[in-house]
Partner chain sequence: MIVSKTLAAAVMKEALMTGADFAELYAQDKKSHAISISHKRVDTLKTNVTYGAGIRIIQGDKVIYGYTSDLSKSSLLKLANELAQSFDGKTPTEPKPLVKVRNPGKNKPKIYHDQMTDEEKIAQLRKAEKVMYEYSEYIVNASCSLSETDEVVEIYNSKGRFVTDTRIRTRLGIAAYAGKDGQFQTGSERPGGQYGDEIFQMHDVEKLGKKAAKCAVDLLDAPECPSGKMTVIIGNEFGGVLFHEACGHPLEANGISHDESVFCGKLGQKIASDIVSAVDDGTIENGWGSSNFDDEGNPTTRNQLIKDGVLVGYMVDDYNGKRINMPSTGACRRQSYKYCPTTRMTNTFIENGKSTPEEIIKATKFGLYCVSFNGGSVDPTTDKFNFTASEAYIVKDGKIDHMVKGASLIGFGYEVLMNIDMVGNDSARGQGMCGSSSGSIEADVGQPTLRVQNMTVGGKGERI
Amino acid sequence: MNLNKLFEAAKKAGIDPFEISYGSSKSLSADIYNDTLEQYASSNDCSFTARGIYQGKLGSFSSDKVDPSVADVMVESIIQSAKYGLDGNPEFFIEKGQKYKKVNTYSKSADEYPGKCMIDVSLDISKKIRAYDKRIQIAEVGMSKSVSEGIFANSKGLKLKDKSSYMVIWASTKIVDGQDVETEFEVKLLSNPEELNADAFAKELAEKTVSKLGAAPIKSGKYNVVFAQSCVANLLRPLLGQLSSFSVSQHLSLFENKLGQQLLSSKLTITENPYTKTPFASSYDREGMPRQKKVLVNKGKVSTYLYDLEMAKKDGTASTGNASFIGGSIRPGLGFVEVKPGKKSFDELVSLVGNGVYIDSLEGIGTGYNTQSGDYSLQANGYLIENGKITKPVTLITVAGNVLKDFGKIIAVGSDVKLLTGAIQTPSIAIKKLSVSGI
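The form predicted on its own, please: structure of the chain above, on its own.
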């Protein structure tokens, strides 16, 4: 993408400083339904956002059409939005010369992985799942790959580029045994196709599907709980979003005035790691500032807030490289998160719990979780734990509590780390005495 025409148009109109964030992506996907190819699709997308200061005010523009013909429309949009915009600060458009750590999120093998192989692998997984047990009536399997490129440039001479790729394999199932109907779902994020063991993926999902037959509610009460990795992610990532210095400044954060305080269990340490060897790695943020690896929670104590340039200036500190484009504005946002694993295997976590519940899915995060208070009440499914062993499947239960208080009662953190599509890598975690409603 040649951005020169856009920069020339902005300069001619008196928009200075000026910046562009451009992105393009291409993707290919194959979807299988019961051993039959249902959809095979490709797409190519691109977009850009532009910001600049015009007569002291900040204006912006965004478009999914990226060519020199939009230059006049872009200029007019920035000028018009600047009339009603906030005061612009040229300091928030950074100079070149920053030091960036190189990250490698591009895989040639993922980029060049043939569509026919995606279809064949998905078909193979579908057949293996359905062959595992004749009661599995539906197996839907999908595989996709995506490659994206980005450019960030401004009128102060800064120009940054990145290129990334990733693959996703997912599958959902439906099993029927008389009146008992259960469904399951699994998804795996891949940096390259070599990371996929199709046989293991199919077997694990099929076993899990069959194991859910006969699920029933349990008696209401206080239970020791082991949360699966996906559940830990669903509860912790929204909480960590409260570390945004903007949320703190608006008195919307649970962490206001609480840096350094023991708010969570000393067994819990959480890091934001932009240099991770996953598709979520990045070297610069939405303002072109270098990303930083940082400890967010150190043995239960909150270590830092997240800053962009504007919030850093207001608080008299430095940007933490967390500028994100949120709701049409630059705001501090959370990057890739790693929860530090413990030394206990999953089986050891279950054994430690003794009698309780293993919860492997939570529903209603969007409506049943108040991130400003930390209170949650969510429908859950999983398995009963009896005498340190997983026994019967459990369904139609509700787990409720406060995420700050509950993650202050950690029994142990597991070693079974899993990379999840929500930009978080976490193990399972066992927690004392949670409120579970059933029958």
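Take the two forms, find the largest set of C-alpha atoms that superpose within 1.5 Å, and that set is the rigid core. Positions refer to the first chain, counted from 1. Quantities reported herein were computed from a predicted structural model and do not represent experimental measurements. What changes on going to the form predicted in complex with its partner chain:
With the core held fixed between the two forms, Ile79 has its Cα displaced by at least 2 Å.
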The other form holds:
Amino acid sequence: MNLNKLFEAAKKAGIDPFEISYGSSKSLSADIYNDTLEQYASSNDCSFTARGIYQGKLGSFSSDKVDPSVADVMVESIIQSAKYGLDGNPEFFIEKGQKYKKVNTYSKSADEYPGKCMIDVSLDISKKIRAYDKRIQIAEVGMSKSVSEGIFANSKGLKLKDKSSYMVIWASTKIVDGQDVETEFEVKLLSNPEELNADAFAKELAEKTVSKLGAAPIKSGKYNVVFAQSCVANLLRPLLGQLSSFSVSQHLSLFENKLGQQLLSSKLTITENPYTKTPFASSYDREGMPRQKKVLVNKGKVSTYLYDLEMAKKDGTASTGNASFIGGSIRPGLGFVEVKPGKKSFDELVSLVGNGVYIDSLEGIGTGYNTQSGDYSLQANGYLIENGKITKPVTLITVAGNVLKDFGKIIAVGSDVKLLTGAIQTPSIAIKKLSVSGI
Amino acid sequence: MIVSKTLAAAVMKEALMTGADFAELYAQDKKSHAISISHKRVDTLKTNVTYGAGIRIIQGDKVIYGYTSDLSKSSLLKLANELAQSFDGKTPTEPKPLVKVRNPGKNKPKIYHDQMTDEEKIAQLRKAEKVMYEYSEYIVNASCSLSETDEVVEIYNSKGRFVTDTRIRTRLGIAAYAGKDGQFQTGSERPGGQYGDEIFQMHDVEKLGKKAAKCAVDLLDAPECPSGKMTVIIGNEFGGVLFHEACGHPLEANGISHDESVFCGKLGQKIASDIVSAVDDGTIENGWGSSNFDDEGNPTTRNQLIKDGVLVGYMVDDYNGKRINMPSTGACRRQSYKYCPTTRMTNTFIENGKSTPEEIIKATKFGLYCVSFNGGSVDPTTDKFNFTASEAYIVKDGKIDHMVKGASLIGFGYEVLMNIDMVGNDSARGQGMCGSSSGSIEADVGQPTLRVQNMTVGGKGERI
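Can I get the form predicted in complex with its partner chain as well, since the one above is the form predicted on its own?
And the full complex, kicking off with our chain again.
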């Protein structure tokens, strides 16, 4: 892709300053159904987003099309969108000269991992899962790898490059015992193939699958709940998105005027760390500003809002390196989040709860969770906790609450940290008295 | 033309050089234009181009898929060659000569997107915005959006089939955000269809705005929904998400062919109450989920799924249809060229029954009346589903009593279908986006008002 042609077209049209965020990626995936390779997919594509100021207004354009003719469409679209766009400030298209902390998110071994190995490993995992218990009728396994290269450049001479890769392994199972049919699912994000312990992955999922036989609803009532890491992630991350200074300025944030206040449990400390060694690490934000590590919630008190250059100027502060491209505009967005682990192991957490429910999956997140109000009412699965131990599997219950209120009554934070695909790393968390609906 | 017929033929030939059974080239050129007003300003006015092609090669049960946004001859032939290396046959399969299939030409818009200026469109959205802010002091944001897509797809396959289809879709999003004493609630209306900017003639944006604002404000003071087992009346139109989740997904052939649906092997059997009949219909003129051809080039159909409670059909694509020995029902879809297509829904709805909505409410001593929904999800293998009401009321002694918030409904889809005991005569369809393995696609859901006995309702309120 010849970016110079796009810069030339923009300059000729009077779009100045001008910026392009370009990305190319290649990926490979293999999907196994029991003993059969069912789908094998590869891709090699690129896309770009262009942004610029035309006659004092901001305009933008995005495209997968990379042939020379796209320059004219790009110019026309930016001019058209700038007509009604927001006022543009050239100051927010930065010069070069910032200091960036280097991150390494590219793995040669991931990039060069042969497709045949992906297939063989997936077939082996499927075989091992089904061999664990003959009632496991189906084990679908998929593995993928993706390598991306990005360029972020503007007409003021800034040019940043990055190269990254990641792999994903996932598996889903179906177990049948008489009339009882249950399914399970697991997914793991990897920086490189060496991180995968295929035997352990297969064993863990197989054990979990078998343990769900006989799952039934429980009586409706108030229960102490231990949320698994994935549930904590699904509930907390959207709430933390309201730390955007833009949301605060629009009176659409539950954290408005709440800096320094004890809003959440003192057992909760949450950090945004762009440099933790995960596939989510990055050096710069969507304006080219260096990313920054920061404490978002310090022992339950909100520490900071998130800023891009424009919001920082409005509030008389500095950018926090959180610029994201959201819905066609630059807005502050959340980066990689880490929930600080506590000292209790998972078993100790369960023992501490005594009697309650361990919820290991939540369904309907996209519709049953109002991320504006923090209210949620979601289908849940998990296990009963009786006398400090995990006992019977539980299914077809709902758990309802408000995220801000519920994470204000934490019993304890576990030490069992897990990296999740949603750009968050968190342990399990036990919470007091949530509404559970069953029978 | 996105890809010339000559090039497509060359791609077919290259893809089959190692003896696979079938090859397909799917080329897409889609322009998406979005305008939104939010935070009292034009917040978004952007154009996005989706442009690329996917090549699918099948041998037996094995599917190889690849895609690229570089549609040059060298790029496409290279991709076809690389994918073909997944098979090791020595004798190439000869593709049949490509013959263009006539497009029935349905789903044309009355007003094309370029016949209205952005200024005119913004003026329409501003009307809805004004009404929402004027409705109540508690409205903290009024968000109004218009989403327009103009798409051309070309589908070529080695059976000699070549189709093109133009899909023009338009959707409004009118959402009100109400805030009071540190809490927020939302209300929204999102009509759309496969038509153009006549959407502004079909829908009164001010009425939509007022409805959205009223819902958001009413929810601020509504008590929490009680929890437990209840009789539930599900409203028409977007209430159809019940059927979409509880039954629609499990009737897609990709689950049936892999023994991953609770309805496997149940054709001819009673799976719902006698008063339930349901259809998936991709031929509805200007339907949000409609098209002239599906995304593997087969004509869409009106497909009876359930008739008087008996399962009579599945939704079937060619690949999964071969596995279960059933013909395609024109139900193969994908979000874009980046996805391998599979069986999906189009416009899926329960047909009219005999009761009126008023009779259904009057016949209910105590229950929950869910008027509108946010959506839901399902595990087709177990048929455990969930969906969330965005507007719901308690019904007492045959009358709508008071609004409640935070109601979610869960259960086994096959139980819910059997527990439907009243079906109304006011069937209507609502628009949504359905997510699955081949991406996010436009789909209508629909039903008349109906009543279900003994559903599990989740909420923060007191236990029933």
